[in-house]
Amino acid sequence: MTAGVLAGLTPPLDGKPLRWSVGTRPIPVNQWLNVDSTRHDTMRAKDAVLDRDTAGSVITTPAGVQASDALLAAICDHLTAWHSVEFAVTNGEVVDLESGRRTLVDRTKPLETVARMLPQDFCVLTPSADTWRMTAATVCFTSRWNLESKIGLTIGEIHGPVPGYEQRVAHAVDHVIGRMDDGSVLKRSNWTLLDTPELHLREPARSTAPTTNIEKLQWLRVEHQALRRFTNPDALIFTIDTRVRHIGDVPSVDRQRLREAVRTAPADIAAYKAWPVST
């Protein structure tokens, strides 16, 4: 992980006080789904979560059925168009040509099919009055939250626990979404430091004692997120590609920036992330 990668993260690592930022930028549709060799290890971790708790990792409400069907179709089309070297797609299955992994395409269970096919997590949001509501999702790598508590909520309600979200970020998020048209894709990446490399962190940070020693935060967790707009049916697809690296693999200058950001974080943000709170 290089300084250039860290420079694009949010909260920004720019030497200024830590604060939330939308931090989105448009990308070509062919970059919607990242495919690289790390997917094999990630898929093994996803299988473990799905085998243990499919019901808690894949949830579809009636309002999300049509968009979930469209998501599965869009992913199959995307892999055919842009990743034919890595995947072979037929009407009945998707084959990872490098690992030999075969995923049966079950159109009665579109999100479970997607979950078994790719390393990313996917959230489906559909219109509700003048906002968007998460009506379906497959999320195996939660970061100290659980899917059952979020399904059916609006974007604002989902981010309710985030300190300052409503005052500092909500309007900008609404503005960004309002400007998206069919097929457009936005990307952002956020980060945190954790005391564990575990990808599946179901319980909220506040349910456990916050870390008191910054040196225990040995793992950099980065979520590369993408937002894609569908208009038939009308939906937003929020994609999360989670990567965890040991902080020792980060260049020393960037380790210093990360540590300084944690040390100087406002108390509410530090508490939310279960970092040591400065006194």
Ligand code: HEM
The other form holds:
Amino acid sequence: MTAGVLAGLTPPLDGKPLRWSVGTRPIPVNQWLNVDSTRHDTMRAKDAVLDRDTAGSVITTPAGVQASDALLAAICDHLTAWHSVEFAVTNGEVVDLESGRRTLVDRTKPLETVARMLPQDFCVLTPSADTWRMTAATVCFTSRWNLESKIGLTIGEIHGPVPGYEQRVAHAVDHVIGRMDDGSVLKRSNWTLLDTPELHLREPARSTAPTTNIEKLQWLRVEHQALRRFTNPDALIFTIDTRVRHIGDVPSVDRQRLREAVRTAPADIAAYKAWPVST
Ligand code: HEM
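Could you switch over to the form predicted together with this ligand, since the one displayed so far is the form predicted alone?
Following is the full complex, with the preceding chain placed first.
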């Protein structure tokens, strides 16, 4: 059993060899968007990415236009219903009442609006044949991948570089998604150890020199991911709330558990993560 900062994280930290797991659990809709005071620092980091590279951080294809508009409307409704202490929402703008940040609600650019309003990243998936395709997204904090290379792809194709995804989790992911109905929200939180606190990592690990020394993996990156289903229009919203903390701030028992999981990770996962490959 894991407790404290590692509770509920995936891949599981249970002393067994590292392996992918779906790890989704249902949450009430009011917990869809976690709003806390770390958002102000995160928004500064996001602004920097958006200012540098809007084209690479916000992409909408024609098939994703309607669902992106529905996402903006759903976020405004959600903030009004559940976060009125932190945000004031009018037809024309959303004001963060703690920081004073004002975001103009531009219905012609829904994902640009969302990107500047909240710290989370959002992927919009729409149905395509018998699967889902990412037809629009705003992702500033990619974890060793980039949006241009994934936009328009199906869930299976998106996970193409993930070793063992197809064999271990693809079927379970499809099953979990297939059972979602309107408004249902699922959450999962995955972790990795990195040698950088940088939130915006565009280069795939396979083109990054692997870390040779486990001691250099000083940063615990946790992505709290939520899946929310819309049915009108039909869409799946994948939300990523990224948190990075220094390993020194993690209790030593947890630090050891994380490092042990990295040290004993199967070679294909270690290579995918650019972790040291155990001998
Ligand atoms: C329950 C649903 C899902 C599960 C179980 C799942 C699982 C995973 C796993 C195990 C990895 C590799 C571990 C890692 O990089 O941390 C991964 C990577 C990734 N996932 Fe998912 N995922 C899910 C849904 C999604 C959705 C809906 C999207 C976006 C539309 C997405 C986008 C990605 C991307 C972009 C990567 C990195 C792939 C790369 O390295 O190129 N995932 N996912």
